[in-house]
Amino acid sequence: MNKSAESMEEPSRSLPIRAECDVLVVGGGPAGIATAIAAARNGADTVLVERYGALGGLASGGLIITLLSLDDGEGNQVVAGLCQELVERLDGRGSIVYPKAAEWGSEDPELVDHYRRWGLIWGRNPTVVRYSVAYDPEEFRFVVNEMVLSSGAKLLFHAWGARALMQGDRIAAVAIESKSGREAIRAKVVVDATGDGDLFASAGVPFDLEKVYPWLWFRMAGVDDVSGAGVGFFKAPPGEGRVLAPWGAADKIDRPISGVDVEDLSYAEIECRRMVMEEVARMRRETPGFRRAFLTDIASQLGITESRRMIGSYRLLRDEANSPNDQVIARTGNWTKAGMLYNIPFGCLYPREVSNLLVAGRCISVDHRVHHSTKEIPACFATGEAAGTAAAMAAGLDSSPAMLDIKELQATLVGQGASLGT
């Protein structure tokens, strides 16, 4: 499909204001979920806009249904707060698999092998048991719906955060597109939790852009012998004859793509789905225990792990691993490397160019290597909780997030159960 060199002028128009609020969160993945809950629980009138009809992003629609990881690989929990609350709620419904605290950091080969079969241990030897969690995506959706709605935040599904509408150095409103047409939502503070940085890019904030190999995760059931699945397949809750196939189960597509290019995305959707069907047929044909197995579902969202990354007020770099930072508002380990810890400073969550914008999730201001840690679901929950808390505080003071007292923000986060190592 060739782009024309021509262009057309779109007539200017006045957008109806659908809502006014203290905090507007765009994107309902893990970061957006945590942001909305934290903002609402801290007293802010909060609206969460999500383009699909369910919350979770890749953590549900992408079938990336493992929380990797809430620990540092040395037996210490480093992500707590709302992510820990999620684990406890899912555990109460009997819908997860995870190691108990006494097993974290264990090198027992039998334990390591057991949890590796659930997709909870990654990386090369030596490996240890990690505090990671496998869960059912529908249970996840149900629980996070309950958490968001009970917080008092308002949900708006099937609406796309189209662009930031600027007045000077602040976002006056966000234009949204939906079946209801083009509208706008006004907010004192806006949080970009889109994963792709759609809002900060439209607001003129600088960013890095990476291309990636995408994947479509899928699940199969009716497996007679899950142990015969081999590398690339994991047991999936509830575990009775069901396996999860993450990236690596099938071949890569022939080139990396941009997660913000519509033609690249279209190509990847078609090609990845074709490869899933080929892999399912191969497993049924060649793998013991899979003869009667069948495909239950393919992820509805491509596994895009990286696209835009904001260049913010602070940029966390790889060589800052295991270094303290007095501006820390979230922490994360690395899901493949035990003993690696990043203290994420507040400056990674806001740009210099826009006074009332915060960013949470996989597009925060870090380098490519650090992104390998901060893109994971627990880390996104942690930065989302920090962004939502800061947004509520800033909205209550009619202030820019950058002007907040960092000690007060940190104390509030710790009071909510977040782990800052302080």
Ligand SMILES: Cc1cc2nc3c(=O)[nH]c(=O)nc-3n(C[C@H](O)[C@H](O)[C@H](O)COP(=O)(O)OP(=O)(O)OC[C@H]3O[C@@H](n4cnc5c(N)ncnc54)[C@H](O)[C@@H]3O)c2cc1C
Contents of the next structure:
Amino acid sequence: MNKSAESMEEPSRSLPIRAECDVLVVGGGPAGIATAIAAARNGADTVLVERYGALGGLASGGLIITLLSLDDGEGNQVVAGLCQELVERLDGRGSIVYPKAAEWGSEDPELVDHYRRWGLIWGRNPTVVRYSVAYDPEEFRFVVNEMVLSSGAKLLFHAWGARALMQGDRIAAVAIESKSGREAIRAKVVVDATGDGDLFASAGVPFDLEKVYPWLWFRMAGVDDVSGAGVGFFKAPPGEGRVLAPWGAADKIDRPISGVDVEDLSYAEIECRRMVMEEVARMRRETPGFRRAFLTDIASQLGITESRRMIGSYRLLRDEANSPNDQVIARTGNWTKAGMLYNIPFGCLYPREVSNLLVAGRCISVDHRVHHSTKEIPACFATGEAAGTAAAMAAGLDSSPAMLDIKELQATLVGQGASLGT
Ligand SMILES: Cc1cc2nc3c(=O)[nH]c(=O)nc-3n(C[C@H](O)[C@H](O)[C@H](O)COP(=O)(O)OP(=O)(O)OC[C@H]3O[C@@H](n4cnc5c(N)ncnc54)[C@H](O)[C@@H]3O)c2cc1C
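Coords for the form predicted together with this ligand, given the form predicted on its own:
Okay, now the whole complex, with that chain kicking things off.
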């Protein structure tokens, strides 16, 4: 498509107010789910807006169905709170595979090999068992729906957060687009959990933008022999001949893409979908045990690891690994490096420029290397829980998140079961 250099004026118009609330969360992936639950449980009238018809973001629609990881690789749990509650609820339904506490940090080669086959240990190093969890995406969607709805948060599906409508340094409302047309939602505090920072970008907050090679994970069933699981494919719950293939397009398409460019996204969807079908045919032809296997599903969302990252009040940098931080509101290990730990300070979740905006999940204010750790699903749950708790506290005080008493926020998070190392 040839993009014209010309532009058009859009006539200004009044928007109907769809809702007024204390906390508006835009984006229903891991970060938005945790944000909405935490905000509602802390007494805020909360609305969660999601562009698709289900919760989970990449953790369901992207078929990224392994929580990597809730520990530091040395046997200590560093993500707890809502993510731990999710694991327990999934466990109660018998729909997950994960090592029990006594196995975390184990170097027993048999155990390591066992959990590597489930996609819970990546790469050659570290060769230790991590507290990571393999799950089924439909079970995940069911459980998080229950958690969000029972918290009292209201869900609005099939609605895009289109842009922040500013009044001075505040977001007065967020314009949403849906089949019902363009409407506005007013909130005291807004949380951008879109993964791509759609809202903070529209509010004029500065950001870094990375281009990446896209992924498109898929699942197959009817595999006669899963003994080769561990690298090109993993065993997937509930087992019984079902596998997950973490397929990626690096070296297969001609360029990395921007996750916030509509033409790049269209190109990647078309190319990756075609190549996945070729890969399925190749696996059936060449991989032992796959002759009668069949494709069950291709991720409905491209796997985009990184796009916009906010440049916020604080920027957590690579060389701050294993450094204490007295502003910590969430922690995460590194899924490929045992013993590496980041203490994420509150300032990574809010910008300098907008007084009633918080950000959670993979687009928080960290550098590219730290993002490798903070983008993982457990870490997104942890920053979401912190953002939702802070949003509810700020809304209750009619104040800005930046003005909160950090000790009170930390105490509230710890009281809820979050792990801050204190
Ligand atoms: C290929 C790949 C492999 C990965 N492997 C793992 C792994 O094995 N384990 C692990 O723990 N993590 C892994 N990750 C990381 C993890 O999946 C993501 O970083 C994590 O899901 C990010 O959560 P999030 O809530 O910030 O964003 P997302 O999961 O992207 O969710 C964002 C949500 O917001 C919605 N949304 C977006 N824009 C709007 C809008 N404007 N209006 C309304 N809604 C909107 C989306 O539909 C989505 O539901 C992987 C990621 C990729 C891409």
